[in-house]
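The chain that follows stands alone, in the form predicted alone, written as structure tokens.
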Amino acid sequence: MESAALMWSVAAVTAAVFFWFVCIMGSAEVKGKRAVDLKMGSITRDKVQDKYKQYWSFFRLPIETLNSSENVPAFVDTFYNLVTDIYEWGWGQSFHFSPSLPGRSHRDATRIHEERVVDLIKARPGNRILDVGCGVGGPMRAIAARSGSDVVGITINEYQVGRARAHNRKAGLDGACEVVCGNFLQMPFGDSAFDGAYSIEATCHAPRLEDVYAEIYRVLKPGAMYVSYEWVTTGLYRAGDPEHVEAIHGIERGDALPGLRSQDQIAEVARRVGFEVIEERDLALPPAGPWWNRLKMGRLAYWRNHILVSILTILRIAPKGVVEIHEMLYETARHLTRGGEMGIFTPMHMILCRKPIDGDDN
């Protein structure tokens, strides 16, 4: 009798734990995807592991090939097929960092960080605003709701287009938010088509920043504002320090970056393509709290998630390769944290630009 009671207790606890892991961790509409819904984008189940290996083979290419505008888009597309579902599961619908705010949740800090864009580019009702590298559209929805503007997002990943459109419909914002699949180096928009533009931690995927900034400049109306939150190395980075190099290379490999740029290059590039630089500063500096606190997931939390994706893979609910992708993202989080703690990397170098009106002195 006692053994039967013990078995029932164990079964009840196991069921409760499984329910918590699978059904509670990661609501599909609030926090992101559920663990049981990890599909790895548009990659077929039997190709996920191969695509993961193909992703890592990119970093064995010669540097000139690595930085080629012809190769990078497909590489970035593969990356987001591999990681979008895991990002949504563990991170939510906004694939970016934000400064920690005392007494505020990560979710509140994310929303405030996104809504800052509205004031910076002076977005208002009736405007048509461009989101350059929109992901699954978390920032787009926050900015459209706050400003009353119509927001058009572009992402190179077709799977993200579908996810963003689904989220837009469920938020009741599909009339204000449009999503287009395309390469932000060659955007399918006419000249002077937008009243403003922004990019949040997206242009770091461009092999040459000049190319994407020039495209944004082209599609903006004269007088329009553009703001970008850039991933950069800071003035504290030393190329001769092995610890610095390991952290930065780890960030590049784990986030599909052809190469991080330094903080002092951004304004120069913006001016070169024609922009007037209005303001430039690192939003991660004090009084902002450490942005990497969100990444400091304890070992227990990591192993909990690792065990879950392993079980789902064994049960063939998740495709082979998900465990390796989860491990890659955990390692990347470690490198990002070290970069932030050493002060050699920031994901929040803000540059605010204006496209001059004809006759302005730039």
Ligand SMILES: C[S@@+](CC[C@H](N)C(=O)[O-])C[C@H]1O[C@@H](n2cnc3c(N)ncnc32)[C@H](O)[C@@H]1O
The other form holds:
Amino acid sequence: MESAALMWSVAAVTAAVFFWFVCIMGSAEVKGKRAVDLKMGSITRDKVQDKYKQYWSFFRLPIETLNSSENVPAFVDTFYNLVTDIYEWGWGQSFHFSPSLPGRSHRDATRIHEERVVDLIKARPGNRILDVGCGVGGPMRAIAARSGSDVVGITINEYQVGRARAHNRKAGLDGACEVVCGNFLQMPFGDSAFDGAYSIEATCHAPRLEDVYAEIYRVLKPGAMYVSYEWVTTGLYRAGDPEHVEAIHGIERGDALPGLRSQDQIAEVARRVGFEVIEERDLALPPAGPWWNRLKMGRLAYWRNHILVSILTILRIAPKGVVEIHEMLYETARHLTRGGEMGIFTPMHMILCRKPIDGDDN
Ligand SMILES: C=C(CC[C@@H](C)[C@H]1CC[C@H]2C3=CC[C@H]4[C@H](C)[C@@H](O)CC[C@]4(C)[C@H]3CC[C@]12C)C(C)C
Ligand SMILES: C[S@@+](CC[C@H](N)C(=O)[O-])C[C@H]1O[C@@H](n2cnc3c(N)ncnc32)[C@H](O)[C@@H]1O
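The form predicted together with the named molecule is what I want next, because the block you gave corresponds to the form predicted alone; please supply it.
Below: every chain and molecule of the assembly, starting with the one above.
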């Protein structure tokens, strides 16, 4: 009798600890996605591991194939099917970095970094603004709410479209925010359709920056502004330094990037497609606090998450392959942190452009 009671007590305590671990500790910073809901995008459960292997095989292709505009969008789409739920669960609804702000939460720092866009492109009530590479729409909601503009987001990943629309509805912003599935290299919008545009840590996925910048230029009205937060290597990067190369290659492989560009290439490309460059600045430089702090401070949380995804895979709640994907992201976080600490990489090289009005001197 006593041993039965003991067994029941142990079982009850184990169940309570498991519930706490999964449902309380395992939820994202911005509530919405829990570990038990990890689905891996539009990929069916039994295909997750194969798709992960397929993702890696891409990096074995010859460099010309790797950089071709035909292959990259499909490879990026596969990547976001694999990582979107883990990003939402472990990071929130905004898939980007922000300078850390003393005394402010990550959530505040994220919102402030997003709202800066409103001032830069002068978004006003009634404007139609384009979000190039919108993810699940964290920035789009912040920008629509702050500016009173209507925001149209485009993403290559169908699963993200569903997530973004659901979040828009939940936030009561589905009237102001619209989400379209499509390729930003060939956008399904007419010429001069937008009063402004922005891209946050998204155009780094384009094999050729010219192609996406030229499309953005085409869909903007003359006089409209465009701002982008670009992922680039800085002037401190040395291609002959093995430690630098390891970090940059690690970032490219873990983030579906066809190849990082250097800081000094960005404005040149913007001018080539016709933009006037108003301002260019690395928002990660002091007095900004290190953007990689949020990745570093979470090391303990990574271990908790690793144990969690392992248990959920054993219990067949999460599909096979999730542990490997989580491991890949952990490695990526290490490379991103090293890139930030060495000062050779920034995810927030800001470029502010204007489409000239006919007759402007440019
Ligand atoms: C702009 C891009 C994505 C940037 C970031 C949003 C993501 C880059 C690396 C991601 C993460 C790394 C470690 C994960 C951790 C192991 C897991 O337990 C919880 C989620 C992570 C923190 C995850 C979250 C998103 C990132 C920070 C690229 C793709 C252009
Ligand atoms: C790192 S996420 C950033 C998302 C969003 N800007 C944010 O900050 O939350 C990059 C986004 O770019 C999108 N993307 C990448 N390549 C694309 C392409 N060729 N066409 C459309 N969207 C693309 C991805 O689907 C993803 O939504």
